[in-house]
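Here's a solo chain for you in structure tokens, the form predicted on its own.
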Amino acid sequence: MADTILVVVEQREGKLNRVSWETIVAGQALARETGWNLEAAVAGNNVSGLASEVAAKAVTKVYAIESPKLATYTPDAFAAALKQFIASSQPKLVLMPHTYQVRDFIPKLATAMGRTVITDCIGFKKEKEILLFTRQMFQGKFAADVTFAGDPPWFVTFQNGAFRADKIESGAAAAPIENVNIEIADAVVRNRPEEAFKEAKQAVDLTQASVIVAVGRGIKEQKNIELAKQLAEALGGEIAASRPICDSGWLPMDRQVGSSGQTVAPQLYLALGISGAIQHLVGMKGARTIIAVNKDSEAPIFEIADYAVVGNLFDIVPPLIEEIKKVKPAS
């Protein structure tokens, strides 16, 4: 009987996190490489609808892990529920998206099962019969291939943008769904969640943006950021920045992309006046298409850019905005 890969998808308030689809893509790639079965699970309360969404993809089975204690996220309840389920189903490999929620409970889950977890992976490879998972170290300066020394189940989380959600494969027919009712004792959950935190109006989740226009020190002055904002607006995207811009207070910190900011994987990333320090590249190199504009033809960002424009951004951006408006008039 073939071993099993289990992808635990993440849902919030009845919606699947986009990174969960990327993790299923990782699972599909691993299943092809290993010949193992690919299953998925979604935990919560009344999650049969979400399980049906996942069942439409190329997986062999989907589990709807249900409990009233899972209606609102707590690390105690999620770790307890998944421990019960994984102990009974015995998958060899458990994959999860590297989100804030997973980062909160997976150390507790792995420790409770006497296992370890390889976190924030950007890829994998198979050498003979050994699976190696690639993760960045020293703020992206090095990449290490890591494997497990202990017994399965093995736990792995994949970084946002490591795999492309649009590469997900649909199944020829809907996968079967099994409802799994979990009993969680009252004493297990030791904290009481308050109302979900709501960010200030200016805050933005850049991980969900399909188009990002990012500025670096080449923008020269704070007032010039307005030019980049106009370009972002014309493209229907979000404005972002490298760390020096946010450190200077020219844009709020929630707009920072990089190792100490957000990790993004938009369809289009347009970098204006960004040299390409490794700390910034770590946060955006998962973008599907990267266009970089910089006066320095030797700028490191050109090494990963799909399109490199050597020139003064103040000469290039204004006519670009006008051309975009011609083909994409304001609604």
The other form holds:
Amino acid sequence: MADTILVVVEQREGKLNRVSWETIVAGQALARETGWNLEAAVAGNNVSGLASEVAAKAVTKVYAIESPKLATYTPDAFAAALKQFIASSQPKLVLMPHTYQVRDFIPKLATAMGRTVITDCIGFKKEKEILLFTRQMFQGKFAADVTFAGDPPWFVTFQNGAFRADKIESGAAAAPIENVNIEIADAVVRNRPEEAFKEAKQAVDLTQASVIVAVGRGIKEQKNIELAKQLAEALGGEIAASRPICDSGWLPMDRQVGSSGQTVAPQLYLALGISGAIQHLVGMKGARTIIAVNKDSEAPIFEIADYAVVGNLFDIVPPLIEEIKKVKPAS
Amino acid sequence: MKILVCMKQVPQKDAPLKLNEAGTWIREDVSYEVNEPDAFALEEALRQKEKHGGEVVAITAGPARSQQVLREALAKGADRAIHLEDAGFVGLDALNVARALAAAIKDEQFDLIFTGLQSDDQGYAQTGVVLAELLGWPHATIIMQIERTGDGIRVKRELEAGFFQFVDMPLPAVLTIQSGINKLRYATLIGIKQAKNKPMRKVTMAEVQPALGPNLQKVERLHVPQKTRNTEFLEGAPAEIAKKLVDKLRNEARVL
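Please move on to the form predicted together with the partner chain, as the form predicted on its own is already shown.
Shown next: the complete complex, the earlier chain at its head.
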């Protein structure tokens, strides 16, 4: 029997998380490279509808893994269900998106099976029949090629944005769907989660802004935020920040860009003193033009910037505001 | 409550990093600091102790230099520390690090174990969850708030895109702590002085070796990431750079 790649897609409240399509694209690329079968699974309660959505894509089979205990996400139930399923179906490679939900249970699942997971990968390559998975280290300053040294099943998670969902291949015909009912004993599930909620209505919708001036740790002190605000004002844009700035209360949480804040795609993203941790980059790398000012020439933000200034933002920003005012009179 | 805080020493945020000759790891002659989320985990443990009483123990695995993170933890108020001291701990995968930690605490009885949500160097985001599984304990990740309930805890998990969720769970449990859950304190002079007399238990690699297995994943090489954009570096005096930027804003970004 041929080896199999299994993509476990993510659903919440009966809806597929869009990043799941990217993981299927990763699986399709890996299947081409290895010649292995590509199968998909969706875990939950009453997920056959979602399974048929996935079955329209180029996969050989889709499993609907079901149990009433999977209706609400808990790490105990999801790890137990997938362990049972994977132990019996024995895929060689198991792929999932690196979401907050997956990172909550996949280390548990892999450990329970005596296996390991290579997390947060941004790509893969095959060299001499060996699969290497590329992931960022040291906050993106380096990329590492990582291999599995033990037995399959090998678990891998892919970072949001690592593959393009629009490259997904549809199948010639719908793939067959198999329902798998899993028994999970009452005592297995220990956590009792409540419904997810939003803290407050977001006052600012950064996703609609065409110009964003964002500040990071390099701004040094709360009073210096004013300088960045003046620049944003001169450009007619919105002020935003990386997580540490909002954690410190220097700007409200609804100004935060990144995995735990808003995901933006403005015409211009001007990053001041932002080093470019992965969690920030995923929230802004879709910007059309990125300008970064940072004193550290190795800051990862420069990897994705179109225009880079290595220098002290306090030297650069005041003359920049003056120059902008010359060509764009205050409205 | 008796709380264990797992802490890691990582290269300083803006330390320039160089690869070793084999290209498999960084050169270790850099400045180090406490992994930031671990500092928030320690702070949260100290606050829980101040509210409910108990004990805070800090633990790390790494070479002699990593003792510094434990010294800082003791100076801020941790009661004692455990140092798995060996340069070999740096080369372990997340599963083996968790096995080593579990072996080092096998005779202790903690109510809670905190870790940072991930490390700033490897960023696996695994050790805490793996440790929970090895101990057979429940866990919750990316925690922004912890309250005691009758016989357990109620925690606030951060989800994506601004969502949160409360979860009730029994003790003992492992929690991975998100940066920003609290405001960090500074060590006081008196704290630093007292730290010198606080107990620090050393654990050798040989003591935990029986609990370890072969690494299941291996970093073959590190490299500078491939650029996805052609970055143009603008140079000159600040006034010149400002002019060049305005030119780009007008003619390339077209926002002026």
